[in-house]
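We begin with a single chain expressed as structure tokens, specifically the form predicted alone.
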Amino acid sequence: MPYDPSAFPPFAVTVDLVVLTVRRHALCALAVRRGEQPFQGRWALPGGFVRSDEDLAQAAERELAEETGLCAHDPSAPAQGNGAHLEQLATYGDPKRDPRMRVVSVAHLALAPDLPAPKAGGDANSARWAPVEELLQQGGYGRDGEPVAPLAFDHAQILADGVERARSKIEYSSLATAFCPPEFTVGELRRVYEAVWGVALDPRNFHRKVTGTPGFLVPTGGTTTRQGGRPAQLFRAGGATLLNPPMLRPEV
């Protein structure tokens, strides 16, 4: 039988993005109120469709740029001050997770150094940083005296499924520095750390474990004083990719 398009179901594909970073010593996400329907006044992430002319590395490379003004960094080259960690994270595909038709998200998870205060791009009418405890605690996220929903779509759960990612490849990849500006000390990637994981680290075990570390960590030869206190040595991300011992989480 010739193949006939018609047969079967259209649906659109849509990139969806999991944007976390580190405000405050809390591990935050990128949440956007979206001013459209579905779900219109609800917070999500940011995301949106996928354009006939683009795969989806470059679906999600746009809406990053578009939602942070950061660029994808790629591993090869020096380290930018506007570039961000980017990976694909997983497909959602259930039949009714969009009211509008069937739509397929392909989450991706994006890491990058503290940000400044978002701007809402898009069908979105404002945009923030948020704790991922407080966009994934039971009953949904508010702010401001606002009503408390759940984030849209299935967005909850890709949020979840960001976080766990992010929180099990910093056990055994170099990850955590993405986190971090080019250049940073070991108490500020310690802080990393605990934001992520949620827990507090002995910071001189810490600091033992990542400067003993083969290719984790490489002096730059500068100090700063940018924390407080006494001159403390400056590190860059060094070429490993795979830790070998791993940082293993403590169990909490």
The other form holds:
Number of protein chains: 2
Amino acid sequence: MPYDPSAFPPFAVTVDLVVLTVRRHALCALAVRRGEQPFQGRWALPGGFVRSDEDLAQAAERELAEETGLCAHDPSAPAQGNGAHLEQLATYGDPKRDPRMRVVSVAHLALAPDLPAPKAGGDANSARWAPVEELLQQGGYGRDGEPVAPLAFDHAQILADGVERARSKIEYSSLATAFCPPEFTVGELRRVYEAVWGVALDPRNFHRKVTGTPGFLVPTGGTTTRQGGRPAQLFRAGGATLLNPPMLRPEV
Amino acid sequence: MPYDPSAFPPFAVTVDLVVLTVRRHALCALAVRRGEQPFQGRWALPGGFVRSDEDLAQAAERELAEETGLCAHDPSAPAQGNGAHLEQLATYGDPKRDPRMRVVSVAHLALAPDLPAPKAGGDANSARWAPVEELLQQGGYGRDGEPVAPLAFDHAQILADGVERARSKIEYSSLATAFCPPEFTVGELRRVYEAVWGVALDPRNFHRKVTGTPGFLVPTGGTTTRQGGRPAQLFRAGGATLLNPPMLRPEV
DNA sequence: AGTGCTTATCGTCAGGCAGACGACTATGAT
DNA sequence: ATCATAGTCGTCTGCCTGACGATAAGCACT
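Could you give the coordinates for the form predicted together with the DNA, as opposed to the form predicted alone above?
Every chain and every other molecule in the complex is listed next, the one we just looked at coming first.
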């Protein structure tokens, strides 16, 4: 039976990226400034068209590398390297989400350690890390007092979904280590949880929990004082991906 | 700036459905027999093209209604009615997943109470409920001894992902009630968990857990003996959607 | 050197929840 | 009447968590 192109409507397919990191005790996302219509000049999530010979995950990795230089690794590959965690988030296909044409966007979620400055085609003004609260408040005013325009398209919804995914997933998986450098201390890991959840955690109970969960952390033998205070043991992420029992997010 | 159709490759976008139910103590999925090439005569997940004016969720609801007659309700709407739970699962877009053309499939997961016979265009032979184990075993033999061909396309992977989503989601949400009729007993709900997880649960601890979780179950006042034995209280699903603390899936 | 500040790490204790399991209840079937 | 079946209520014990005291080991001062 020959294939009939008139049997289905054509779509454009894109990947959009929610790239999260923790900077200065705040959960931040990567935003790029749009250079074209529609939403010209507004902030948006990085993304682009899926190429005709690309898998969705490949397209997401390519976009991530283009925007941040990160080398995403598959969740099935345990090696952490300098790569970020990358996973599919959800797909958004409202017929009116892009006024130009019918676009279906497969959003991906990337978690990365704190990076230097983002690069976006060499233009320093066109990409930045912004606290997610700032990006998600609609029509308010940022920390510096200048008015904040909402994100382009439905990107505020996508970002909110990505943040919620990250918040819930660090409860029952070891994903929080993706926000940390290859070697990190228990305190640094705790500050990741505190930034992502927006709560304060008891350092003693947190230490007992993470060091007592088999396979979560493996000591490297080294210590560091980069956070000040008493030297802390350095750890790498262990092989365990699922935390059982999970880390409990405090109420309220 | 005018829109340039040559800037992106065209895709076909479909929705595929993983429709799960519990029948005779087994987790079953809806499968349809393909009438066309490729994979003609093989079993596949129900699905179809997204129309040009449709949202993805609308397309999934439409396909679900066409295949089962179920009226899916949004998860935000607490009313259960005769509707099924429907949520987006994941998106599959390998360039070679359909040999005819570039197709991106947005898979959805539907959970339904045990239904009568499936209808698929009136052809009784072209749709059936099959235990997921049977659909997922590649090239084995079914319970009736006849050889089992693997599902068409990448539908085995999609089904496996949907089953895993259902298995994990009933841990921390009240979603298991979507497998039950509007009124059900604690024992019936327990048999849902046992079928989905493939384990045996202690009836006394299960009863304590579900009746002790606020908002999970609300008694209707009625009783039933349809399962035999002592009459059991009937319940409806309560307003709570998240179970905290979650239901613990036994090891192994 | 000592003082104070910071962060890390170890310990203790009480409350809550889950697993194991005993006991009793209320139906229908034989 | 007896049995089988399923539902419901309790008890006990061990584990985990939250709250929090106490100590350790650096750095920045004086």
